[in-house]
Every structure is written in C-alpha cells, then in structure tokens.
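Have a look below at one chain only, the form predicted alone, in structure tokens format.
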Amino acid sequence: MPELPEVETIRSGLAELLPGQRIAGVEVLLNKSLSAPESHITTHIAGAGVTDVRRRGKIMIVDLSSGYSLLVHLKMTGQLVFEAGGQQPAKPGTGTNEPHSCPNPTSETGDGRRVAGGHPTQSMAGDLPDKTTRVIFTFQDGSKLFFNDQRTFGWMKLVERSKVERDKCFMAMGVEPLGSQFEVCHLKSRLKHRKAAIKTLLLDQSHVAGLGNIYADEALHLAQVHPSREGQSLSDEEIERLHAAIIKVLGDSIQAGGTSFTSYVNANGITGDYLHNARVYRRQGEPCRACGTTIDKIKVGQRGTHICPNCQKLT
C-alpha cells in the first residue's frame, strides 16, 4: 500500500498538471470504486473546474469548483495516470466567476506527457483504459485521469468540500508527521504507558498519519529501537531519535520520488528510486549499511519487519 511519500509525491506531480482543468466527463466503469449517485456525479463533477490537490496521511483530495471534494485512497493495488491532451490549464487565478468556474485551460499546445503514480505495473505504461481501469475523468482539454485498481480495495468518494475534515476517514486519524503539530511531546503521549510493540504502534494511523511498513522499519532502524520493545519501555532520549527519524526517512523518500512514483514523458519510465538505498527494508541477508552486521526479517504484529541485531537491541 502506498504510504505518505508514495502518495505525496502524486499529489504533488498531479498539482501541477489538475488545477486549471475543467472536467468534461466521468465514465464509472466499477460503481464502488467511486463513491457517489449518477446525480452527484453530474451535478457536482462533470463541468467542475479542478482548484487544488491536497493530502491528509495516504489520502489524497481534489478540490472542485463545485463546492465538492473527491477523496481518494489507493489501497494495495490503486493506481492514478494522467495523460495530458493537447492544451495546458492555465494557472489558477485566471478563471471566471461562473458556477463551477475553474481558470480555464490556455491554448498552448500539450506535449502528451503521462504522470502515474501508485501500485507499479505495466497498465502505468501501456494503453488505457485496460482491464484495471475503474473510473475515468475526461477534461475540456482532451486530458484524462484514469483510476486503475487491479484488486479493486481502493475508493474514490466524493464529499461536501465543506465537511471533508468531518469525514469519518479523518476523524480518528493523527497527525501529518510533517507538520508542525508533530513534535517530540506529541510522540511521549502516544507511545508512554503504552505496553503495545513499539511498531505496532507507529502503524497505528490514530497516533501518526501516513506512516507504514516501510518507513515505520526505516525509522526505527535510524532510531536504533528493536521493533517489538514495548511503546512504555523507550527512555524520552529515545523517542526524540525517533521523532527526528521519522521526519527524516519520510523527507528522503519524499526527494527520491517515493518507492513506486513512475513519471512516464513519451513512455521513457523514471522510477522511484527510495528503495535502493533503504537501511534495512527488503535488505534481509544483506550488510546492514551502518554497522556490517547481516539484516534480519522477523514478525512484528503479524507483519514483516527488516532489523539489525546490532543496531536494533531487543535489550
């Protein structure tokens, strides 16, 4: 499942090509894969200009011109592709004051590229719609966003922009480890008098947002913490490594592009490179990068965790 940095480097590849577009069209080719009446859908989609592309932990949220806002999350298998047309949106601030109004798209000509990001497979690179195609968005311009989800766990729903925050997706959800509510006093609250692994912990979305497999193994291999301590056992100098190595593999994987952000310009792939130089995620047998010792892969919580016996002292 895509985690925080898989999914911000979309956001952030797909708000600098949506904002400005005005949708012409939806095709729903899977009813659960978008949440929303036929009515909805006509009303407060089609015709609706795109104003911003935001994330909240590892959903993402596409503002409408509407007074509407479609949440989307990936889950294991969602993909997100984008194939420019043959104009270029203008910049935001330049549209009408119409309903729906949305800066409306220049005549400048597209250069066709395609930007997918998500679960890594040949539908980023090949012809669209395939078999995993669920929804697709056409835009005044030619342009089409389409939803790819193989296994077909992922959603898109649309809200009242208005109540988005009240959705039931972020109500228990804590907070952005990015921003400037994470501090080192909020991390204390959440793993104190706690007796649940440590891991266990980080992956609980109530106590950190976005925060997964990969980055929680990555974080507290930079910590020097063992996964299965208890959340009660870690001294305050020890949540504070912590604190600061969250924030810095999140930020590294978010300036490599994330482990599987695929930018396709006239189908050349660059892909997300995050993994090559992970610490100790899918590293087992391997050196590990600090210390020589080989990288081990236990059970944490039913889920495969990557350690360092040296680095990563269960006592």
Contents of the next structure:
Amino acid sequence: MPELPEVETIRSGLAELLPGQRIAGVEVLLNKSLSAPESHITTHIAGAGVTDVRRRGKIMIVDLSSGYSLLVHLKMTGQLVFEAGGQQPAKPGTGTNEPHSCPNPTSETGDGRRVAGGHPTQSMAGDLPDKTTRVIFTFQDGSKLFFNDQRTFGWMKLVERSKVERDKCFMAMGVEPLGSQFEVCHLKSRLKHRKAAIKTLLLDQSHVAGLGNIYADEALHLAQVHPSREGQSLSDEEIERLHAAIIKVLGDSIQAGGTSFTSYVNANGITGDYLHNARVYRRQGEPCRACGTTIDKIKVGQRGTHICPNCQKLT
DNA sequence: CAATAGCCCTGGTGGC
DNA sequence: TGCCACCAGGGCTATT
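Now show me the form predicted in complex with the DNA; what you just gave was the form predicted alone.
Following is the full complex, with the preceding chain placed first.
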C-alpha cells in the first residue's frame, strides 16, 4: 500500500511530467473514484493546465490553473500511471531488461511511457486502461494519466485551491515526518499518557503523517521497540531512537524509489526497490538481519505486524 | 476524550 | 476441478 515514500516517489515523477500539460478530457469509469459534480469536471478540470504536484502525508495534490486542485488518496491499491502521447511504437517483442539499472532522471523507455527517476526497465505495468482503471485524464498532446485502483478504496476529489489546507482530510493530519516540525519533543508529547500500542499510535495520522503498516514495522524494529508497548511506557531514549528510525526508514525508502510489492508502481508504472532491504516487513520465518533470530508475525490493533522477538522485547 | 470494532472492496490463498 | 471462507489493510464511523 502506498505510504509516504511511495506517494513521494510518484509525486516527484509526476512533478516532472505534468506541469505544463493541459487536460483535454476526463473519463470517469467508476463514479465514486472521483468526487466532483459533473459540471465541475467539465468546467474546472477539462481545459485546465497542471501547475504543480504536491504532497501532504499520503495525499497527493495536483494544482490546476482553474483555481482548483485534485486531491488523490491511493489507499491500498491505487496507482497513478502516466503514459506519454505522440509516438506509440507498441513493441510486443520487447523483453524485460536489466532489473537494476542506475538511477535515470528522465529517459524514454521506447514504449511511449516516460520515466522520471527510479528504475526504468523494471516490470512495467501492462497495457492501459485495464480492468482496474477508474479514471482517465487525457492531455492535449495525447498523453494520458490513469488512476487505477483494484480494490476501489482510493479516491480523488476536486476542491478549491484556496480551501485545500482546510479540507477535512488535512484538518486532523499531524506533522510531516521529514519536515522540520517533526522533533523528538513533539513525538514525546504525542505519546505521553497514551495507553494504546505504540504501533497503533504510529499508524494514527494525527500524530505523524504518512506512516503505514510497512514503515511502522520497519521503524519499530530499527528503534528496537516492541510494537505492542503502550505509548506512555517508552523511555526518552527509546523515543529518540524511534524518532531517528522513522526519519531513516522513510528517507532510505524514498532513496530506493518506494517499496516494491503487489500493486505499487510509480508514476510510470514501475515498481520500487525498498522491500529487498526490508528489516522485518513480510519477512516472517526469515532470520533477523541484525541478530539472526527468526522474524515473527503477530497482530497489533487488528494489523499484521512483523517483529524480531529478540531485538524487540515487550518488557 | 481515548480505545476499539466494524466496514468499505477485490483478488489471492488454502481447505475440502 | 469447483466452491467458499478467509485474509490483506487506511481511514472513516459508531460504539463503549
């Protein structure tokens, strides 16, 4: 599921591709995927240019010249894939190339899909649209942006640019973990007097914005804190470790182009790379990279949770 | 107010 | 082979 690093990877890709593009048309294949009055779609999306692509927490913000912005939450299986228009060579015989080429800021893949960062030749998405495609944006130069979402939990909505910051989805959102406002004392104050499990608190977007199941598990392992521990039980030293761990796992993942598994792809339909280096996530039964103990999978707050029982002790 | 359970949804998996 | 219960999970809502 896209968390902060995945959304940031997609954002930076789209930020190189979309600004300057003008939207020619919008095709909504599943109504609930895009909430905006029909009249607004024709008047405030169609014909508008894209001016900027931003991010807040796990939500992407696409600013339009019409004075409106599109907010996008990918939830678990959402994807935003850009397909360049113009030339469409369609080479059916082209096989997969080297899976780990060097970072490539902007290049052509030869099939019309443009690549901005990440790993250009790694498992591309198939032909689009497909059965998971919910919304298609067509640009004046023939390029397209596909909003795909297998499980349809994701959403896009159109809001006035001036009201974006006050939108309901941002009102209760906590600090950006990679921003200057995320300080140890902030985390301390949010965990104080809280009896809920530390992992549950990390997943609560009102404390820190952008952490999901993957990076909560990863950060807790790096900080050597058991996810079931009560928030209030963490020592100052543990909170300091956790604070540093959150910043490190998110930063490392962005560096690697986001996590690679199931349905995550970046703006160009390309998978990420972080999971190869995951500490505990989806590694149950395998040895801990730090101490060799077998990674365990438990439940914390209804969520599947991966721990090293040796590195992360309850007491 | 804090904590928790249920719900939305589809595709993959494992048991029979 | 088919059928089906079950699981995955972000975040909103209702309940305690």
